[in-house]
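What follows is a single chain, given as structure tokens, in the form predicted on its own.
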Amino acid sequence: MLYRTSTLLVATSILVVIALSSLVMPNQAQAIPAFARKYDVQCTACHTAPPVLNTFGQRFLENGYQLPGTEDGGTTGKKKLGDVTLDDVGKYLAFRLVGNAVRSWSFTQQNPAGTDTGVAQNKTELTFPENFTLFAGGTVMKNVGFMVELGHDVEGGGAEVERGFVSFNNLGAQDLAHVRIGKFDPSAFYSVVTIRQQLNEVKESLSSGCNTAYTPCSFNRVGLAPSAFATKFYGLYDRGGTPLSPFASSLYNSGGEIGLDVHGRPFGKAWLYQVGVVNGANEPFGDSNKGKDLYAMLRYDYAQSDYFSATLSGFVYHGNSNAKVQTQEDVNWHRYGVSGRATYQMLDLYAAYAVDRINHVPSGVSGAFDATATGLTIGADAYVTNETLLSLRYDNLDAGGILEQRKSATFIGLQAKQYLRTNVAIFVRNDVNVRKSEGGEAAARNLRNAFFAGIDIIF
């Protein structure tokens, strides 16, 4: 009955949003974000549907925000001031606002075991906006690019630099080697990219008292993120002793690590390599770990045409004392993954699978700790009209970690997104838990349904 009610709610909401948006839809969609302004093109030159990149957009990113196959960063769209060339402010500054105007959580119990008394578990909230992002990006000179992204979480408070790096491009020869230095998204060139998802990550919430180092924690609400990218383990802690959520993105798919990254296409246009070194993951401040984390990725682009493109990727991520267990001992946390993406006309299909492994589990916890976990994400984005995008995603998390705590999770998410312009969209989304609640004693099973309606603006 619950699933039927949820399905009816989603269908009704989709119809209402589409009907209302059609009344205010302009005849011609125009793009205005920073790179579109600089090169005088629409957003769709680089995006299948913002924020997802198409083939041209991927190559533009790889080339350090220069047009694919060029080294024009020092001159295009710029004014000369002595030895310096400058862009107009609007050509390197942009802003994104994302917010759920309505969000509704449906749980099997009002106060499941392990949560605090009086915690509201079944609720509908009006809340907007949730996240502001200001980013500056472009080129300083020929073959030198940069990106700075400043994010503000309205609920969490405060602002932080989510990404900030400089890139040195086409070192030695065209497409031979591009180097990024700073805080960046390691998976930016992967077939399925962490930060460019149509179904945005929704954070989980922790029970109170979890800020004490090495204190076991329960989760009031499961996080909704791609399972292939998630932490996957119960009972892991960062190097400061704070619990790591099993549902949050991490390692190669973390979205913001500090280090050095090299990528290029020396073997022809079909093959892209990537290698990198970053500070040991899960550091609360600085890098207390003398060791570094290493990763490598190889991508094969099967076809790159206007109507069809396909890519296959594989990566390895080797962690060095990049997490702790409850005994306060270091462990090595590794990840291996494969992914693929195929785009045909108005349909975009993707899948990602990752295996996480904890090496050298201390003897004090080894008998009660599953050292292997896996995550699978399968999704599709499809235009049903020129302005209406439907997105479907299946996530299965086969959790590892402390045996008596771990709970695997399976969710299906559906979203309808209506683009009023190529840079302005409204959406409705519903995520349903496929697994049985088992009494609702764990967040991974307790959450039955989550509904969201909001807006996504980039300008």
Second form
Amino acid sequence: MLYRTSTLLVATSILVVIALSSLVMPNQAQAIPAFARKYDVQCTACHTAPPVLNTFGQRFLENGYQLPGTEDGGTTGKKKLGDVTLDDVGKYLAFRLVGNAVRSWSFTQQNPAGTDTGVAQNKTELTFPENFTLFAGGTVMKNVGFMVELGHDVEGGGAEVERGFVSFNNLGAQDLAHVRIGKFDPSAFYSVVTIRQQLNEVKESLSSGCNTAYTPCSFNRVGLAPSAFATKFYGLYDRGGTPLSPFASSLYNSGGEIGLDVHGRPFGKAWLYQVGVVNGANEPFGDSNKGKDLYAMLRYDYAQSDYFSATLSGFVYHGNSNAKVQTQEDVNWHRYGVSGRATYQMLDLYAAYAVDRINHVPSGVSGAFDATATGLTIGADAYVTNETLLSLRYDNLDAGGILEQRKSATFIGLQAKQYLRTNVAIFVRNDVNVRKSEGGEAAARNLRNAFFAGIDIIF
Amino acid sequence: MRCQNLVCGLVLLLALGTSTVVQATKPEDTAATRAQGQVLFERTCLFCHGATGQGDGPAGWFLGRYASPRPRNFTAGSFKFRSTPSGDLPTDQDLFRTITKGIPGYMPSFASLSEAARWQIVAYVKSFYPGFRTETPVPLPLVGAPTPQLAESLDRGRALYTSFECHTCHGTEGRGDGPVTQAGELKDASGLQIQAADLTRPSSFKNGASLPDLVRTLLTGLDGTPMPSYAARLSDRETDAWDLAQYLRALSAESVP
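Can you now output the form predicted in complex with the partner chain? The one shown was the form predicted on its own.
Once more the chain from above appears, this time first in line as the rest of the complex follows.
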């Protein structure tokens, strides 16, 4: 009881300080990100609530960072220097600083078997700033866009190019084909987009035994991310032998894969197609994959009037030697998914379901490996006032993989976000383990509750 | 004197021509033009204004959420940005100007569309309201000519700002923080709370921030908002509107074209 009271006191104090410091910021400090600056509009022209896009924002993204129905990449916001037209730097650059000022973990047992001593225990951490993203994006010229996102994860350490690609748009005819080349998020046009979530992904904590290639890996703490997008399998490794987290977004729902992607609307404004080829699960530059992974997605949009829109999507992702098992044998890891989203005024409802399947389980693990796993994510975001956004998400992961290790997980997360300004929000969030009563020492059961309080700044 | 007025009028016309939008070659308002406009509208405008032009597009709610503004309802026949008297429909050129320039903060400029495309959209937007078929909107004549930003002009403008009680909404220093605004009493025609413009930030003026833009806004008002037309009160002296516009400009250090 004393522990909970002190946690709440610390969290409340920090939020009050953040709120007050934001309120006394001078008006001139208020700003909006790059595209909003470029087009002189507020964030909500394209977003329901950043980073989630509304229908106008989706079409802007599809069109390679050009206004829907236009090819304005060569003119809007540009300055002419000789035969080159350039955006002002301020219209290219933006950053997002999002992080939990406080993270409070509550476990059923102290340091259960498999965890590192002193890691899995009830504790409150001060972690701000947790994640920092710098991005540069826009258009080079008419129908040529680009985006580079450099992310720094304080917990994971180091910085990396999370996404970096060039897009060639309106090839052949308007909306016939848009091509992206580079490291991109394949699910950018799916009904529920991996990197556009109100409840941010919280990474798992691996035990120190996971540092050796192809060794069994246990968790100090599970990750909190949309289950439909997750890897779902215990005991999978990338081609370098590094374990793949069952909770990390992957394949079609990866935050960044290297490859080539084509999308368009040649069958009318209601239908969007997408096909692509990528290196595969967590493949770095210098692909060591034996083959390439292929995917295709089809989406139906209803967007007419009454402040209402709805989309339905389905995809097939075909992996080709895109992961390994503990015996270092290749597997073909596939995913099939459906998702839907509906917005009506202040309410944004979404759901995604995915089935992951590994064909031809290698003989080395045969009999000890479940080749099928599923993930379900259902959520809702709702503005209850002009400045207050409530978000709810349910995640159920029916895990596959090594039978001895796998443990399914079900979490419900609730978040309240208060916008102090257009671009500054504070939030509190609580995730509850629905399966905690099932007991056991596995991380998916041991974590009982997680509380977060943080800040989200987009500039 | 008449000759002087004629010269001033010509100068004014030139200023308006350069400060707003170059008159484009306007296609005939035919069924074919409207059909082409519909295709463009459904690619670019539908998301906010809705398929039936009622301002209820799938993305429209998020602009102001529980407050003003919402996208324009073209079927209601009430338009904010006009050169015509309050309550009248806008001219084609008014609609063309809004599409071309956009609305700072809320609607991007669609100047990247060809002029022909923008005129086609104008033709289609007009088809949402039957009144456009029967009425011929006429712009308000702008009297007088821009006054230089001299102390006397600013003094007269300041006096008008006070006598017209602009400060009750826009505040004494023009920061949009007048007592009526602070009390949350400003509402638009649909009952949504609305903020008075911060006159110290002319780059955010929705109807333009050049001197002719300001005079036009003062004369026509912004229909559907609490901003009334001051045409009747500004018709006494030819320089009044320009003096007040100069004073509004002087409230900010921002450079305005």
